[in-house]
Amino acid sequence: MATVEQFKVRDEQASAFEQDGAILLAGAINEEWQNLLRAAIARALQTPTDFFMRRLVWRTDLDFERFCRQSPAPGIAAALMRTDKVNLLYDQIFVKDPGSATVTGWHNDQPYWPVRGWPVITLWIALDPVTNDNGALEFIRGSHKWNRWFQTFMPDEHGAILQPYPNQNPAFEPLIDFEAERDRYDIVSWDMQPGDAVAFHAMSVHGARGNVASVPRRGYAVRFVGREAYYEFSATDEGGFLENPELNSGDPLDSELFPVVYGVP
């Protein structure tokens, strides 16, 4: 792929970040990258499959490889986490079809996985126009500082809650409605265009709405570690998708599964 121009963060978006654990990103990821993401996707959707199973994609098509390792990415979530090296966690694809009403419960991420420490974040880059009819993301502004360990729950095929999983972290707390309480917290959400993105802690509280529009909502996540996160697996963690058995607990994430992304190890 052609040598693309990066794109720049600046001090007061990481600033911004460090704050409210959510910020968009607009126009991060060119139409170069846009396009081979999308072409990557519809190979992906081709092979049905559970919605949360179109994860770690990067492993089996070179087009979403090359992405994480070579698109900006990377380097935005290493200015953002203001870490000097960066490895990534796993890729995600999320479409919510036209009718897919459904919304996707609120939840923070990094209970669900294997690694704990600050510096860790999703990049959720839009290829479609998102709105609030078609599923616009939601956070609580700040939620990230909370220090607060949610409950997993098991989503359906659009990430709507339908049953805690079976295996309960003990020092997690349950799930708050905070659908039926929006009111008392500072709820942010944007309309994006695509190649916007928006970069949000792993601990930041989010949902989606679902899709009652008449178009799609393509979106690719990429989720990253700064060097200050390490490796901690226990037989809670959501379907051991991202058990690594090159680690133990305490490790630094660098390993095949994991790679370093940005920066040495």
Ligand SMILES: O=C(O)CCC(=O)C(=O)O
Contents of the next structure:
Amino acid sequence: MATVEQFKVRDEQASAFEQDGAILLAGAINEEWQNLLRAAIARALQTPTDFFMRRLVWRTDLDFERFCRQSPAPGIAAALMRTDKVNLLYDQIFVKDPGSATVTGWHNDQPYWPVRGWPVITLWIALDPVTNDNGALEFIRGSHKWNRWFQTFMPDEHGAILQPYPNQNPAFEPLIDFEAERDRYDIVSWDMQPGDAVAFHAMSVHGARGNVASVPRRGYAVRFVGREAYYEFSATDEGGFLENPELNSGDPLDSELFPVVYGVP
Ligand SMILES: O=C(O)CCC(=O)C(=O)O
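What's the form predicted together with the ligand like, now that we've got the form predicted alone?
Every chain and every other molecule in the complex is listed next, the one we just looked at coming first.
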């Protein structure tokens, strides 16, 4: 896979990410990588499911793995987090077909994951044109700095919030109904072209509406962790799918499940 055309993060983009917790990176992923991802998503979706998302797909398809390791994505994550080593946490497909009523309830991600520390980021890559009508992601600007750990919820098969995960972490606070109070918050969202990415911090509060448009909304999210973050598993983490028997709490993430994809261990 050629990686000739490398997207370069500018210093002001890293500063905006630090400040706002979410930024648009127009043209981050070139057409060749987009085509690889679209084909891999089509393969993944051949396995029947009624769930709008698939996780850890890099473990099941070499092209997703190639993207996670060799595309510009790990370098972009490193530059935005201003770190010199990046581990892959996991990847995830999010498809909302035309007419999909699937709402992505407001939440922040890090309470779901066995990772603590600051440098934790997602690159969400658009593989279709994305607008408010087909479910553009929305972010509460600056919420990544609140240091508020909201309780985790299990989505229903359409992605909407259903019920709290069992064994709630008592240290986490009840989730706020941000949708009901949206006028009180500084909400940002972007229309996207295929190949654009939104980069957002794992503590940034975000959500998305359903798809009332006639075009699909295929997104591919890759989550990365910088050197200064560490593993910490608790029974409250999302269904245990990131539990890693190779690691103890406090360890750096380096392991088979969370490979180093940028820099050196
Ligand atoms: O694509 C979506 O609707 C949800 C994405 C999301 O919540 C995430 O990537 O953390």
